[in-house]
Each structure stands twice: as structure tokens, then as C-alpha cells.
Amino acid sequence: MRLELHRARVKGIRWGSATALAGDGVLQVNRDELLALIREDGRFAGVDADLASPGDRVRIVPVKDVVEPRCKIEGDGEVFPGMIGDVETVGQGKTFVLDGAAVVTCGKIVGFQEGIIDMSGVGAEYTPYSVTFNLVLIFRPVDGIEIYEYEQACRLAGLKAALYLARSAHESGAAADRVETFELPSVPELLSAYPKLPRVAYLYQLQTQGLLHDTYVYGLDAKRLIATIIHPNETMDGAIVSGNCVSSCDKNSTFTHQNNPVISALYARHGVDLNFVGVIISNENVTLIDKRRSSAYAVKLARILGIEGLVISEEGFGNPDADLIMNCHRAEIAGIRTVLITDEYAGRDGASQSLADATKEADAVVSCGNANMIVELPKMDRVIGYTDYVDVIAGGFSGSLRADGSIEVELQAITGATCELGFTRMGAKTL
């Protein structure tokens, strides 16, 4: 499969009479047209929209999801298949991308499992969405709606807005600043292409614990899937969509699924120092038997493909740590070397056990940071959303919101701060 990403760089965002990408790189948005599209869903009592740019003294809270605007311009299907597009296989042809723009969905859903995006100040240093030009949708549900219905409405609204922005910009004549090409041949060709390089695959754990801890693949709740193979290009067309209301720091937003840096890095090294054979997706379950089934099946697929090395990432912490460690243990026992990507909940002093599970085979682990670390965020000039949610967000506590408008929270409260795909603004350097 061959996919071209036609990236048009967005350098600003403003309201305008028509939705288009101007010659100066500023994304103009027809606010009335956008809101009319979103308000077609009768599950909202109210929908509003706002804009936030890098450097603005703006706080967005409570954030549910972030989506990158994309649309198909050549090839089968449409982005977000099974959600707002058909279920046709995606991942080939040409896809138009508004590079540097994002749709942020904001609303009171679960409360403690949404997050914060600061566009400037200390908090901006920890979230990858402080450097994107954000169109924020703020939702208010109709009275009496069941919470799962409300979450679905918010999820679909974000996807619709992202498609609307990309499609309108492309139809306005916006041209790509650069084109990226991603292509992998069939598995038999891959296995024989680089006989001297180690065969490496990516085991991509998806959050599927239920109770609004959900991820969707082609519109299907991934709890209903057994471990399977997906072409890495499919993720770039939105085949995997976040439905999660989990701790914001390590929630894999739809944006991160579209821009998975593990997949990008493996592509970049394909044919150089490794042979990137493909992606295996598996779910994170809540019962032991389901964990064992999923892990056994995922490692079996890796063995069938002749994989010699696995990069394994997770989403969430605690219960999902068991899936991560089980996959590591099974793969290593099968002779497949593993590298794990996770974050840590090591206490505010960093002295506690970082993961809920462990195995001696887990001897190559990449940490995306300690989610319990305390940060102080200054007062912003403007808040988009609902300020009163700060005290109840995971990572916040009674008294987090101070009288002067500043807040004290753990990194856990900041959207994407310790993303376990490595889509973060933190790093480490050895001296």
C-alpha cells in the first residue's frame, strides 16, 4: 500500500466569510457554517466554538479529544472510516492534511478524566497541542441524555469538524507545501527484501477497558477485536479513533493515532537498520482470561511473521500495565526481543513503583515521564470551557484552582503530557 500525505502548512487561524486556507497560510473558518454542521446532532443543547493560537494567554479545559483535519483527495474510502466515512479500507492514495491545525473537543463528560491545554506559560511546555492552531468546540448536552450517547456525539462532532476544515480548505484551492510518501510492499516481499536486517514489528496496544475507556477501529469498539494486523498507513487515514475519557496526560488522542511517532520512526529506519514488517493491534482488557487470550494471539501473529523484535506501546496505567508486561514476557520467551514504551506513576517524589506490574524480561523500557510530578500553571487571560473542572480532573485536587486564577496540578491533568506513543514535548539527554 502506498499513501501520500499532502501537507499544507497552517500558520494562523481566524474567523472568515468562507472556510479556506489563505495564501498567507492562515486558516479562515466560517463559524456559522461550522456550527450549523455540528448542531445537526440533536444530542446537543448547545454548541459553541472558539479559537486558540500558540502564545495566546488562553487555557482550554476540560479537553476530551484532539483531531487533525484531514480528507481523502484520491483513493478508496474517506478518513475516519466506520465513523463518518464508509468502512472501505483506507491507507492508500492521497490524503490532504492541514498541518499545524487541530480540532479540540471540550465538554463536561466524566469530569475527572478530561484535561487542560495551556497555550502559553509553563503548561504549554508540556502539551503538544500548545503549538497547534486550535479550533475548539464547546459542548453542552441535552437534559437526560445517557453519558455514552453524549460521548459519542462529542466524538463524532470532532471528526466532522476535522473533515469539514480539510475538505473546505482543499476545495478552496489550497496546495500542499510538502508531500510525504509511505509505502510497504506485501509481507512475502518484506520478509525477503532485507535479509541481513532484523525483522521488527510494532505491537500497538489500544485502550479497551470499557466504561468510556474505549478505542475504535473502523468504527468498531476494539473490545470486540482479537489481536490483528493493520497496515501502518491505515492509522494515518483515521482508521483508529479515540473514544477515551481516561487520564489526560497519557490519553492517545485521535491526533496522536493519526501521527503515531512510533510508526513514523520505524518507517524512517526501514531498510536502514531494520526491516519494518508491520503493525499488530491488540486490546487492553479487564479480565485475566481476556488479557491472556489477547497476548497469546498477538505474540502468535508475531511468530508467524518471523518477527525478531517488537516495539510495544500502551495507553493508560495500572490495569493496562499488566497487558504491557504480559506481552513483553510472552514475546521474550518466544525469542522476540522487546522495547516497551510507557509512562510512570511514581508518586510526586518519584520514589514509588512506576508500573503496576513487572517482569525480569522488561530490560529495555522507554519512559515518557512521571505523571505524578507537580506543576504550577499561571493565571490565563481567558479560559475556553469550564474553569470549575480543574479541581476534579485527574491530577487535580481540592484547592488546585487558586483564588488568583493560577492552578497547581500533577502532569496527569495536562493533555498529552506523558503520551505513551512518545508524542510529547519532554525528552531526556545523556551527558
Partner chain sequence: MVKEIERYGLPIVHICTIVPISLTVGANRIVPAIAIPHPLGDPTKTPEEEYAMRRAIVEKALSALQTPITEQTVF
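Positions refer to the first chain, counted from 1. Between two forms, the rigid core is the largest collection of C-alphas that superpose within 1.5 Å. Computed from a prediction, not measured in an experiment: that's the story for all the values here. What changes on going to the form predicted together with the partner chain:
For R7, the Cα coordinates differ by under 2 angstroms between these two forms after the core has been superposed.
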Contents of the next structure:
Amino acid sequence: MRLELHRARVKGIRWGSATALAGDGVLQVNRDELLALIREDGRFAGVDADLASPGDRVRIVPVKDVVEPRCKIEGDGEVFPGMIGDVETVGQGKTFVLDGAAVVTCGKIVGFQEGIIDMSGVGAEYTPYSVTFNLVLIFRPVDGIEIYEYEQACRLAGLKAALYLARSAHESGAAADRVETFELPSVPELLSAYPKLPRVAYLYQLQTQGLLHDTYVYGLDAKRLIATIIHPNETMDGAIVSGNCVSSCDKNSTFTHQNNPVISALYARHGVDLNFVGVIISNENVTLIDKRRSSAYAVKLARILGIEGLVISEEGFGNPDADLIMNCHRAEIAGIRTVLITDEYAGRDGASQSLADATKEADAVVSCGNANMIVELPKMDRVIGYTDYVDVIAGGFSGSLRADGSIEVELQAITGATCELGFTRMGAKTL
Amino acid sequence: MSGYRIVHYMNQFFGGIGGEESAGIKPESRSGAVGPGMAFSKALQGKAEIVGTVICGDGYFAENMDEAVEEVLRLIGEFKPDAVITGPAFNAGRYGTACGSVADAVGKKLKLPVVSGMYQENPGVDLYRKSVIIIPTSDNARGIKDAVPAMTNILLKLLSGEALGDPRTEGYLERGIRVNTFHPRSGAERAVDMLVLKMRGEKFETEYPMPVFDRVAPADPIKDLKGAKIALLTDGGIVPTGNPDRIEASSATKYATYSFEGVRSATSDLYQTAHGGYDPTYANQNPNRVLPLDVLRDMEDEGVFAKLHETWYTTVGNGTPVANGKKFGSEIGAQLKKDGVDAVILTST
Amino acid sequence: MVKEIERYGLPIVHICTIVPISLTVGANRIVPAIAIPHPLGDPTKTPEEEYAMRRAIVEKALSALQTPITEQTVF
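Switch from the form predicted on its own to the form predicted together with the partner chain and print that structure.
Below, the chain from earlier opens the complete complex, with every other chain and molecule after it.
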């Protein structure tokens, strides 16, 4: 499978008469056209849109998801298959990317787990979404709506907006300034191409625990999935979509699924230090039997593929630590070397044990930081969304929001701060 | 005079008062440096001065810890110091514990920089390494020549307000405190680097060594269930509607106690979940699914056991640090014991 | 939490879904539950069936509390 990502650099964002990428690299958005599209969904009583650029003294809260604007320009299917389009296989041909732009969905809260994005100040150093030019959608649901329905409406709206921006910009003649090619052939071809390199795969755990804890693969709720194989290029076309905010710091947003850094890092070393054979997706369900089934199945797939090394990434914390540890233990027992990517809940003072589960085989772990660390976020000039939720979101506590508009919260309230795909440079060490 | 004022804490032996026969002496102070303090004075090279020494017998300290710490702190405070040195205690167990305990109190109550020194296996290390900067020393006093410069360097660094770096490069014992840091490379790149090294059989370093969990011997079973008083606890976040004590959705800093008095079943009009780690729909529809009050009331009526303890305890076990869990458990356990509870059921989500 | 309470000599049973975590952390008497969002219930069942499932788990927990053990035991 071969996919070209045609990246057009976005250097700014503003409202304008037509949605297009202007010559100066500024993404111009026709607000009315965009809002009309999103308001087609009758589940919203109101939708508003706003803009936030890096360095702005702006806070976005409560954040549900972040999506990168992309659209297919050649090849089968459309981005976000099974969600807003058909289920045809994606990951081949050409995909246009508004590189540096993002759609942020925000609005009346669905659950505790939603997060904060600050575009400047201390908070901006922790969230990866402070460096993107953000189009923010702010939702208000119709009265009496079922919470699952509202969550789904928010999720789809973000995807629609992302596709709309990319499609409109591309149709207006925006040209890519960089083309990246990703190609991974069939397994037999891979094995004969690099017979001497160690065979490596990526075991990609998806959070699947119900409301605000789900993930979708080609539109299928991944909790109903048995571990399976996905081509890495499919993820770049939005085959995996986030429907969760398992504390927002360790949420894998749709943006990070589209730009999975483990997949990039494996591609980068492919054919040099390792033979990147494939990606196995599995889930993190709520019963022990489901966890055991998923883990047994995922490791079995790795064995069928003759995998010698696995990177395993987690999403969330607490019981998903059990999935991570179980996968590690099973794989190591089967002779497959593993490296785990997780984050930590070591307490505000950093003195507690960080994970809920442990095994001696887990001797190679990458930590994406202690989510309990307290950060003080200064008052911003402008808030997009609603700050009155800050006390109740995960990572917030009674008194988090102060009278002067500043906020004291745990890192876990900051969207993407300790992303367990290893998206940022964040980590933790022992002193 | 340049510099900073230092107070040095030591035991009766290093203070020149005497050996074990004098271990019972109460805290006392001297002006200036005493015994090993001379070596510190020299090493400080005028950048700081030992203005006073506080001495306490190891035996007295061990037997009267609370009073001893308080008195030692008062004596230290009288010198109006900028920083404190305790020890080094080498492998002397009681002395090490005293040095750790004094240093811990100096840091917490006087809020002053403090450094201690002891042998790795001194029991004072395990007790205080989390809160105190401890320099590893040899197991006997001959190690003083290495301990003094190492302790002095760290002390001067702390006095200058400089943050201490990695324990291994700075030369102090790891405190076991996890601190966030930005690496030069992303987590994903680090993971792939690590995997390549691991598969080649080369040296790699995990960023999170697996913890070792301690164990408790199982308590004896209930002998007579029919006569037993049973308590119900949950960390599944069930709370009275409105979450009156505002237990956090995650990283709970508290637990709460409520009464079952007059309640037969955990119904949705009375209770809800405050837990941020699972889909709350089912627990909110019927909180008995987490807190099985309906069943326990029926069994109490049937005489299966004597009594359901009317006080129940709840918290949110969602990314809640183990240390908080420990503290909750310890407080709850003490109370349950006092209330004559015979056995406990804890439910988790 | 479990261990600290047990330190007082009080027998304690941990009803939980993710048994491996309970084993790692060090609970001694463990009774498996149904699912994380509903450890003592199952919304797909009728209220009567659910009550029976819940009762069975609580009965198992009480029997665990009456069983002498020398090491971690999943009932």
C-alpha cells in the first residue's frame, strides 16, 4: 500500500468570504458556510465557531477532540471511513493535508474527562495543540438529548468540519509544499526485502470503555473488535477516530491517530534498523474476560506474523494498565521483545507508584510524564467555551478555578499533555 | 563574614560527650563547630559557616522521638540558620533515623535547605529518602573524608537556590520522586530507539523501573458470620446525589463517610457516581451495581450476618495515587476497628 | 486501601473486575466482579436476574471472609 501525503503549510487562520488557503499561507474560512454545514445536525440547539492561533492569550475549554483537516485527492474512499463516508479501504493514493491547522471541538460538557487547551503561557507548553491554528466549534445540544447522541453529534461535527476545510482549500487551488510518501508492501514482500532485519510490529491499544471512552475503526465501535491488523497508512486517512477523553491528558485525539508518532518512528527506521511488518490494533474493554481475549489474540497475531519486537502503546490509565501489562507479559513469554509507552499517576508529589499494575517482564518502558503534576495556568484574555466546568473535569478539583480567572489543575486536565502515543517530548525521571 | 549560617546536628558520640553510656542525653547546643563539624568548616571554605551544633543522645531520640524532634528544632532555630547538616550517620541505625527525622522536620517546618549523609543500608535511608537529600557514605566513620566534600557540595548548591539534577550525577540517593521533564526526542522515537537496542541485546535504560508492591499477611477469617458486623466500602465513586463532599472525578484527595441509616437500597434518587474513569450510565441508573446495599440489607434481615455497619466509606479510585489510597485505608481501618467491625467488603469498578 | 485495612487484622474481601491489578497490588481475598462500569450488576439482564447475580457475588464474598487462607486467593 502506498500513500502520498500532500502537505500544504498553514501559517495563519482568519474568517473570509470563501474557504481557501490564501497565497500567504493563511487559511481563510467562510464562517457562515461552515456553520450551516454543522447546523444541519438537528441535535444541536446552537453551534458557534471561533479561531485561536498560537500565542493568543486564549483558553479553549472543555475540549472534546482535535482533528486535522485532510481529504482524499486520489485513491479509494474518503477520510474518516465509516464515520462520515463509506467504509471503502483507505490508505492508498493521495491525501491532502492542511498542515498546521486543526479543528477543536468544544462546548457544553458531556463528561468529566474533557480538557483545556491554552494557546499561550505555561499551559501551551504542555498541550501539543497550542502550536496549531485552531478552528474551534462550540456546541450546545437540544434540550433533553440523550448524552450518547450528543457525544456522537459532537464527534461527527469535528470530522465534517475537518473534511470541509481540507476539501474547500484544495478545491480553491491550494498546493502542497511538501509531499511525503509512505509505502509498506505485503508481508511476504517485506520479509524477502529485509531478511536480516528484526521483524517489528506496533500493538496499538484503543480505549473502549463506553461513553467518552470509545474509539472507532472504520466506524465500528472498537470494543466489539477482536484484535486485528491495520495497515499503517489507513490510520493516516482517519480510519481510527477518537470518541473519548480518558482524562484529556492521555487521550489519543483523532489528530494523533491521523499522525501516529509510533507509526512515523517505525517508518523512519524501516529498512535500516528494523523491518516494520505491521500494526495490530486491540482494545481495552471493561471485563477481565474481554481483556484476556484481546491480549491473547493480539499476541497470537504477532506470533503468526513472526514478530520479534513490539512497541505497545496504552490509552488511559488505571484498568488499561492491566491490558498493557498483560500484553507485555504474554508477548515476552512468547519470546517477543517489548517496549511499552505509558504515562504515570504518581501523585501530586511524585512519590506514589505510577501504574496500577506491574510485571517483571516490563523492563523497557517509556513514560510520557506524571499526569498528577500540578500546573498553574494564568488568566487568559479570552475564553472559548465554558470555564465553569473546570472544577469538575478530571484533573480539576474544588477550587481549581480561581476568582481572578487563573486555574490550578493537574496536568491531566490539559488536552494531550501526556499522550501515550509518545506524541510530545514529555517524560518523567526519578529524583 | 561572608555567607550563610549553618547548624550541624550530631549524636552524643560525634559530639564528644560519650558512647552508649551517654546515649540518654537530651538535646543541647554548642556554638560553633564540633567534631566532624571542623571538617565541614574547612570544606565550606568561607562560603558558609557552622554557627552552632545541636547534639542529642541516640537513645533519648529513639525513645522520645516527638519531643526530641521538637526540642532539636527549637535549638536549631535559635541560631537563625540558613541551612542544616545532619550526620553523617554512616551505618549507625538509631543515629541515621535521628538524622533523617531531624532533616525531614527542618525541611518541612523550618523550610530550610538540609542535607544528611548515611550508609545505603542504614534504616534511616528507607524511612526518609523521599523527603530528605541523603548522600551515600561508607558504613563507618573512616568514610568522613569522602562524605564531607560530597555533602558540602550539595548543601552549597541548595543554598544557591540551584535545582538539583539527576541523583546519580549529583551524588545523592534517589528519593523515588517522579518529576516531569522534557526530553530532546518524542516518546514514540524514544520507544523505537529502546526497542532497537533491546532487540540487539545492547544496553538500554527503562524510563520507569517496575515497582515492587509490599504484601500483608491475610487476616484471620470471621469465625461466626451470624454474629458479625460487616462494613461496606467502595472506591467506585458512589456518593449521595450532588456529591456533597466534592470527591474528585480522578486523583481523589479524600474519601467520605455517610450513613446507611434508614436506607434499604442504593437507588438512583439517593446516590450517583462521581467517578471519572468509567461510563457512569449504569451506576447512575442503579447504584446497587457498585454498592450492593439492597442485597446486604436483605441478608441482614435474614440473619445471614448480625449487622451491616451503618457508616459507609467511599472514594474515587481513578488515577488515585497509591499514597492517598494507603492513607485512606489506614484511617478507615483504624476507625472500623474502633467501631467493632468484624469484616469488610470493598467493591471496585 | 485493602492492605492498610488488613493491617489492622480485619479480614477484607476485594470485589473487583480487574483481578490481575488486585493481585499485583496485594489484596488477599479477591472475588471477581462482572464489569468495570457495573461490577455487581448487568444492565442487559432483568432486575430479578441482576439481583440474583449481585447476591451470588456478595455470598461468595462472605464465604471468602470465612475461609482461612495463607496466600492471595481468588475465590
